[in-house]
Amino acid sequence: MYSKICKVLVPAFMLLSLGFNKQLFAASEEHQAQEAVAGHEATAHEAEAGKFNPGDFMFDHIKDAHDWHLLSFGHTHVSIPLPVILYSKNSGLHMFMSSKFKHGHADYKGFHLETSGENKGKILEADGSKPFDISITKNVAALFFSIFLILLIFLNVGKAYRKNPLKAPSGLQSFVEPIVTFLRDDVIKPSIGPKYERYMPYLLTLFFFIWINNMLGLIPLPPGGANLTGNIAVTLTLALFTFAITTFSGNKSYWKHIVNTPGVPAWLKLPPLPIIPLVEIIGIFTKPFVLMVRLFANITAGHIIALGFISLIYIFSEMSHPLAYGVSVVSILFNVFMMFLELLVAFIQAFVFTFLSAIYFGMAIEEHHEEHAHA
């Protein structure tokens, strides 16, 4: 797929056996030879820096940056700065714009942004150590805003009930009542039971917070386009608060069944191999675990896909243009069909998130039948 470049080979030395005008040719020969390895080396550098390079599009795309890109014209790049914060130990607290390493090309009070190897992407000090960062980068101002959002429909939607609380819903009340009544009725309440109302603020919560980031993570253009559900940090934080919830409402019986299974032989819970008990306590953390991986795998898994298909068109332009245009062609119709799925992926995810915690709570607080039966 990527063409080589050939080296041009060092010419052997002329023999200085031939007197002092031939050694001057060959010593001549030999420089001439040289510059034009050089020339070529820089060259093969060139172009294959210039390389369109697949992994780094997509990945470039879907990580966490300090600014946020818009387009590029060659070797300019457009986007917006933001700021950055950063504490180091040997110079203190320093906040200033994005904009201050140009892309990667200049430093800034003694801090450079990375722009290749491990530590691409993140700021280090000249002697190469990490300053504590706590900036504020893309997927951080795309989680300000998506909170903004949500703040402003849900406060405007309650402030309308609160003024005509017998009146028809309107505007954004029509659209987020269906939603709510649809999750409060055939979600979490069969989901958890007669208790459900004090779980039901966390869980609509969480439904509209990862709905509308899926949603803002398919907006090409700010404030889209952050893969703020991608990003494996912030499932973690979810599936933890999810977790946290679960373990503290579990009642009496739903630890005795982690620790002492009803009906289960006393062989299999008791030491020397407990093993039942070993795999409910196991249970317990792999529940939020397999949150964590599902939301955050499906949500880069989408995006992948479609830049993968963009990426064609650019490899394909490598070999030959007019067979890139037949490529862009497919590549489009595909990117269409995977935006509309991935429309519907967006739902389903925050619907699954939230279905699933629910089960989790319903399970921590139900109360067993053979229970009632000894009262």
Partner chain sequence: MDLLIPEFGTIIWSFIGFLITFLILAKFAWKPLLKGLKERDNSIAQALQAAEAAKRDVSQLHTESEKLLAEAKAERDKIIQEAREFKESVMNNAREQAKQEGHKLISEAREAIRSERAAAIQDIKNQVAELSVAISEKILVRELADPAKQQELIEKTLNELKFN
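Please could you give me the other form, the form predicted in complex with its partner chain, since above is the form predicted alone?
Single chain only below; no partners, no other molecules.
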């Protein structure tokens, strides 16, 4: 099974890198050429800042971008350009590679990439308005890669079950199966109850999607390293799925508990101050909101801490080089420790998101027995 994955993955990577290489080097050469011509005027901002800014360093890594940054020597940035897809109200649909912007040093078709300020890293039109941007950004590219990886793993596993379900699990199957049975028997079944089977596909997809993306985010090199599950848009999407499924599964008793909570005095439920229904209705929205924020905050925080330790090296190197070497040892050790911690967090956050989603589904379809529940 492992060698099979390698057989697929290695050519895929090679193809990917080959495809990008041409543009990549073209981009960096152009960049250098331009720099040579323009002197350092274009990079005045960077030069003026001069000093290492850990805040920018961290946030540039955490935030989404239109290219996938690999490394920089001096003012030469090496990055994988990504497709930009824009819809402008003025000029319609545009598709081009982000290398056209030359890391923010050039305009293209009336668009430019902001390099500082409030909209740093965003594409703006000449008049400063934002076009409708559905570009394949770093996060989206990472998303595509993770989807490819997830499909590769789980379609393979699914095939094994289709072939012979009674055979003892082997290879990837024996990795996936205990996790699936753990989720089924210890998380989903107890949280949802007897009707749990309807929700299994969603919850399993959710768990493995979050977990695999969390772990890919820990790999510092493309196609990992994107802060996908630490991106609020992605966690928002996942929370929206849970919210939608909870809301659509809600049975009579679920809505009754929200609008007309049993066992609560009537004056708390009627105008002028229907406080309990209000709280319950807010609760419908806070539950997925909390899911969204928790995953985003945990993963982003993990990235920030790792980057913080790296930043220390740069900060100390501006003081003295020997000191920086000393600090780097400590930094790396802390980073390794954080990596292990983040591996744990990657699992825990995927688990918590799945577990809470299952609990919300369970609440939505639970049949209440009033006499017992509120006796």
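Rigid core here is just the name for the largest C-alpha set that superposes within 1.5 Å across the two forms. Just so it is clear, the structure is predicted and the values come from calculations on it, not from any experiment. Residue numbers count along the first chain shown, from 1.
> Return yes or no for F241: a CA shift of at least 2 Å between these two forms, with the rigid core superposed?
No; F241 is a residue whose C-alpha shifts by less than 2 Å between these two forms when the cores are overlaid.
> Please determine whether the C-alpha atom of L221 is displaced by 2 Å or more between these two forms following superposition on the rigid core.
It does not reach a 2 Å shift.
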